[in-house]
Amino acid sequence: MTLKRFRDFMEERVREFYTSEGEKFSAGGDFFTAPELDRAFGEAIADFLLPKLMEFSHPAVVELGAGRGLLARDFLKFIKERQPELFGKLTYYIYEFSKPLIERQREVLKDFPNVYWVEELPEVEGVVLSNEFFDCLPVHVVKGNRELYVSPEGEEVWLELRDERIEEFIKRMGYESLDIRIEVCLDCIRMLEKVARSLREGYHLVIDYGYISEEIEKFPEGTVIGYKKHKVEKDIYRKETMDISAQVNFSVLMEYGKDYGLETVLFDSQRNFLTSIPVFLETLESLALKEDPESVERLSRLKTMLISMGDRFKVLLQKKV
C-alpha cells in the first residue's frame, strides 16, 4: 500500500483544483474572496499602501496568487486615478501557477501595461502582498509523535513522526504538550524566505483567515477543510475536485519572519484594518446614505467584509529590515 503524507495529498488536490477549468470564485464558483465582493477592498489596500510605495523611486508590487485579477484591477485603478505620477513608475507582478487563472487575469488587466506575470519572485523595492494565498499552502498534520498519511482509498493512517524539521517547529512554537492535531506549514516558512529574498526594501502584507498560538486549542481536530459550491465538504478525501485549505497560523509567520529580517509592524483583524483606512470609511458612509438598489447591495457586501469575515480574517504587515 502506497501512502502519501497528508502534506503531499493536499498539495496535489490544491494544484488540481486551481489548474482545472471552470469558475472558482463568485456566486457561480466555490467560494467568495473579499475582492470578489466589492471594489472597495482593493481600493482600501491601495490607499493603505500608497504612502509606503511612495518611499521608493521605482516601486513594485508583487501579488501572490491573484485569483481573477480583481484585487490588482481595483488597486491599479485607484493608484492611477489618485496618484498618476506614482502609477507611471509602478510595476505590478503577479506570481501565479494556474494557466486558466492567468488567462482570466490577462483579460481583466488588459488595460494596464505595467502588469507582468512571473514564475519566480523578482527582486524589488516595494510590497509583496497576498489575499487568501497562505491558506492554500499544504500542511503536515501531526498529533503527539505521529504524522498523518493518506491511503489510496482515502483512509487516514498515522505513522511515527520522523521529520526533524517538524519536531524543531513544534519545539520552537511551544506546542510539545498539546494533545491535538497540529498543522505544520513548512511551505509557509519557505515562502516567507522567498518573500524576504524578493524584498531589497519594503513590506510584506498578508490577508487571510487564521489564528495565533493562543487560539490553537480552539481547533483540536485542526482547521483543514474543503469547499465545493459554497458549502463545507467534510469528506476531503472524496475523489472529486474541490478547494482544500487550512487556516493560517499567524504566530508562525511572525516568529519565523524574524529569521529572514521580516519585522512585524501591524497585526489586526480585517475589520479593524479596513475601518482604519480613510477611503473605506468614506465609501461605507457614502453608501449608507443612499437608497438605490446598487448602493444597498454594495453596503451589504461591505458589511460581509466587516462582520462575517471581520474577525476570522487577519492582516499582517511585516517590514524588511
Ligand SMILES: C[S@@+](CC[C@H](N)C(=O)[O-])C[C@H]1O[C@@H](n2cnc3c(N)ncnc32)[C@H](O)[C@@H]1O
Given for the second form:
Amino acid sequence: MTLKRFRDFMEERVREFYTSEGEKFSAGGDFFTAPELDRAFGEAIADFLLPKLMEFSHPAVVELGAGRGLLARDFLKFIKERQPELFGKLTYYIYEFSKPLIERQREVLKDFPNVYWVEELPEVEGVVLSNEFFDCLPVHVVKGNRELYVSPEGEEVWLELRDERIEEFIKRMGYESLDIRIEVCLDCIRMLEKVARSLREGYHLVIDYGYISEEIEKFPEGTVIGYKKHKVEKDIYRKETMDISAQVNFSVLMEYGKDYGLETVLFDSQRNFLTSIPVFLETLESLALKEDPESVERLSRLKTMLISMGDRFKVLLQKKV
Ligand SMILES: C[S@@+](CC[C@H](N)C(=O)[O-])C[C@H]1O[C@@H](n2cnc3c(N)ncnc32)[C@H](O)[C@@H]1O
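Please supply the corresponding structure for the form predicted in complex with this ligand (the preceding block corresponds to the form predicted on its own).
Let's see the whole complex now, leading with the same chain.
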C-alpha cells in the first residue's frame, strides 16, 4: 500500500484543480475572491501601495497566484489614471503555475504591455503581493508525535512523525503541548524565503483567510477545507477535482519572516485595512448615495468584503530590512 503524506496529497489536488479547464471563479465557478467581487478591491490595494512604489526609481510589483488577472487589471488601471508617471516606470510580474489561468490573464491584461509572466521570482525593488495564494500551499498535518498520511482509497492513516523540520517548527511556534491537528506549512516558509530573496528593497503584502497562534485551538480538527461549486465538501478524499485549501497561520509568516529580514509593519483584518484606505471609503460613500441597480449591487459586494470576509481575512505587510 503506497501511502502519501497529506502534504503531497494536497499539493497534487491543488495543482490538479487549478490546471484543469472549467470555471473556478465567481457565480459559475467554485468560489468568489475579493478581486472577483468588485474593482474597488484592486483600486484600494493600488491606493495603499502608491506611496510605497514611489519610493523606488524602477518600481515593480510581483503578484503571486493571479487567478483571472482582475486584481492586476484594476490595480494597473488605477495607477495609470492617477499616477501616469509612476505607471510609465512600473513593471508588473505574475508568478502563476496554471497554464489555463495564464491564458486568461494574458487576455484580461492585453492592454498593459508592462506585465510579464515569470517562473521564478525576479529580483526587484517594490512589492510582492498576493490575495488568496498562501492558502493554496500544501500543509503537513500532525497530531502529537504522529503525521497524517492518505491511502490510495482515501483513508486517513497516522504514522510516527519523523521529520526534524516539522519537530523544530512545533517547538519554535510553541505548539508542543497541543493535542489537536496542527497544520505545518513548510511550503509557506520556503515561499517567504523566495519572496525575501526577490526583494532587493520593498514590501511583502499578504491578504488571505487565516489565524494567529492565539487562535489555533479554535480549530481542533485543523482548517483544511474542500470547496466545490460554492459548497464545502466534507469528503476531501473524493476523487473529483475540488479546491482544497488551509487557512494561513499568520504567526508563522511573522515569526519565520524575521529569518529572512521580513519585518512585520502591519497586521490587521481586511475590514480595518480596507476602511483605512481613502479611495475605498470614497467609493463606499458615493455608492451609498446612489439608487440605480448597478450601484446597489456594487455596494452589497463591498459590504461582503467588509462584513462576511472582513474579519476572516487578514492583511499582513512586511518590510524587507
Ligand atoms: C484562490 S486563487 C486566487 C486568485 C486571485 N489572487 C484572486 O484573488 O482572485 C489562487 C491562485 O494561485 C495560483 N496558485 C496556487 N498555488 C500556486 C503555486 N504553488 N504556484 C503558483 N501559483 C499558484 C492558482 O492557480 C490561482 O491563480
